[in-house]
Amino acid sequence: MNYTLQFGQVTPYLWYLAGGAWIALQLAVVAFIIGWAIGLVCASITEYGPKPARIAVRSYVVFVLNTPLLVQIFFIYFALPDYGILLDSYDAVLIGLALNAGAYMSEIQRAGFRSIRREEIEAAETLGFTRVQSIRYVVVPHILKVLYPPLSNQFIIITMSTSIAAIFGVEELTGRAYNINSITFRSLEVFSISAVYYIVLTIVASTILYTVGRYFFRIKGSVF
């Protein structure tokens, strides 16, 4: 079977794909920020909270870590309407990504909490810091520096996971690639170009994360 590449049929849609890449990046950034906040709260509760709260957090984390992201979003999108909670595709995917990321970042940040020396916490308590103040002024600055690399990797994973949104009709990069493919029937060309967009997206994100980490947290490393 002979197949002739005809990228000329796809190039008119490059800006359309670029718009999808921008939507994917928006999804990733918002999901990461929300997920980081969820993870920080959950890690704090796991380490310092009362037992009932710790059990609730662990149940959430275990559930998320042991079920596929797609199933979690299916539940949000299809099951919640039975309880009167209606969400559009974008919001359902965003919530699913954020909750999923929150569980993973809870485990990452919990490791950061445990890397803090007891003397630092005792010093904060001696100065009269409350538990919340200790977390804000002692714990968080410490774990941001220690956990910046794994959190950065988690952001890249979230960026790649946004492709799931195409299943729910969200026109991010993969969703728009599906649309173009249904018009041109040039699958190899369409998804090859989409792959290039994802590569560029992750390289740009990695470069920004590396730059921020180097100049604000003195993180050593490289983009590749």
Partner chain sequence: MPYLEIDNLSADYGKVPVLQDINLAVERGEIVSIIGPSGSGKSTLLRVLTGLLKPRAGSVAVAGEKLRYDSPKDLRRAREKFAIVFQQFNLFQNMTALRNVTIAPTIVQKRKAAEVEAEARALLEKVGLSHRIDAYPDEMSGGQQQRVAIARALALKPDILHLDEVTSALDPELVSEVLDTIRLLADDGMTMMIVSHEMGFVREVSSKVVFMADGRVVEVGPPEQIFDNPQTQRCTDFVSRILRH
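Next block, the form predicted in complex with its partner chain, ref. the form predicted on its own:
Shown below: the chain alone.
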């Protein structure tokens, strides 16, 4: 094998790739926020809702957890138009990521609800807290602390999953790397540089998440 690395041919595209990383990050953040909200609603319904709603929610969650993300987005992008729902590729990917993350975050947040310590609420009650006060001062801080690490992980997973958008022609980080590859044919250089971008992206995100976790929730941990 006598392959000579020629990063020179790729360097003109570094900013173009950085722009792709920015789009990937946006996609991840928006999908995470929507998925988190979906997950919160689904977890509440699963734990406290009426039976028919619970069955509907469980069907969605079980379906999503047991099918590949790629198939889910194919369905949204290629099959929904048959029912008159036409989405551009960015929106289809965003919705797919959010619905997928929603199912995972429903399971995560259910675990959070279940970890509520009845005894602490009782202690608050005997100290004369109102219901709102015990939720505000006891329940919510506890749930946030329990949920913070798994939700942080979920965010990192979503960030990686955004690369699927390339298949649908969305020009995020992987899509742009693919474009550069077809111009320069320097595959090794292009994809190793895009890998570095992903690593930078997730390390920066993890560092921020860990710092917030340590400061606000006393969660011990480090990026490495």
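Between two forms, the rigid core is the largest collection of C-alphas that superpose within 1.5 Å. Residue numbers count along the first chain shown, from 1. Source: prediction; values computed, not measured.
Participant: Superposing on the rigid core, do we see a C-alpha displacement of 2 Å or more at E107 between these two forms?
Facilitator: Shift of 2 Å or more: no.
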